[in-house]
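The form predicted on its own is given below as one chain in structure tokens.
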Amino acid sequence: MSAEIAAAARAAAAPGTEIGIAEPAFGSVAIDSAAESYLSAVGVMDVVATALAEGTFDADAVVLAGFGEHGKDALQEMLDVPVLDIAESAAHVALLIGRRFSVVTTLARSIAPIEDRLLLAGLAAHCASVRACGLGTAEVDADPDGAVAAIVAEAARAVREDGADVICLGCAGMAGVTEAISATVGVPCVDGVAAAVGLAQMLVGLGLSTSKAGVYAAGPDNPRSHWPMSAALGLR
């Protein structure tokens, strides 16, 4: 999965734009519920705190590829360079070339989550609905054939029923199939993988990052025993 998130990124990005891919060193190899994301969350932080202890942290802006997981707050306090969720991008791209957007995402109890996320980040007045393909988010990388067919039909039914003029793909394992969704839907798809990597590339290009003054300035420093957790577990 990371690879086909590697690709779907490479391929957004422009000439001279280096993408590199971080995995955690603990925790679930699929997130498709509220402990892994959690779990992801403490192992996304853990690789940010091990590069800066280091001094080896050098990027530019930072992408989540969790489709509204937790975390993305605590990196914006530990980091000065922008820090972006493919969810929130993908709906922002979703605003700028349609009023109401749709998601569809991987199994049903992926759906609250996912508004919550929205509506936290002011996005929920023009999201339509959020849709379940019914498949997780292991099976979706496993069966590349039969998750497009299950999300093209709930991206069809989107359209159709709820009056989506813009369908997001609700999972960063969904990578690549915006075509196959844009020819037999009719209408856009975006890709928060993707999107997020070109509001990255605008962000860094224009000289902008999270604001410091207020919510994501720098946390105190409060003594943390066992942290970063991979080093005091031996891991890395």
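Taking the form predicted on its own as the starting point, write out the structure of the form predicted together with another copy of the chain.
A lone chain is what you will see next.
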């Protein structure tokens, strides 16, 4: 999946933008629950903390490639460069090109966290619906064409029944889906990874980054045990 995400990011990036991929050193192979989302948030915090500690952090911006997952605010505290969430990024782009967007994701259990993410980000007012096609990661892997067809069908329902005029693809790493939706359903389809790469480039281009005057200021240095965790686990 990381390879597919990297490919999508690179396809969206402007010439001169270099895309690096970092994966947590521990955690779950897929994120389909709140528990896995928290574990993943700590995993990406660990990646960043390790790079900062080792002096190897050199990105101009960071994109978190989990749709509807936790972690953005923690990285915003830790870093001075912009941090982008792919669910929020997709919603921003959708609002720029349409009036009402729907998100189409895989499993029904992902609907609630995506709704929560949009609500907390102040981006829910024009969200027509968050829908799921009902296929899990394994099923998507086993039958990619069937998965694309299921997602396209759900996107068509969002347009017809919920009044969406833009679709946000609520999962990362599915090549070809955005084109299939645009072609079949006749509305623009926004991929969150591409949107986040584009917005990251935009922020870097404008010289803007996370405000440190509010809740994203660096946290107090409360003592922590076993941190960074990957080091404590003997993984680095």
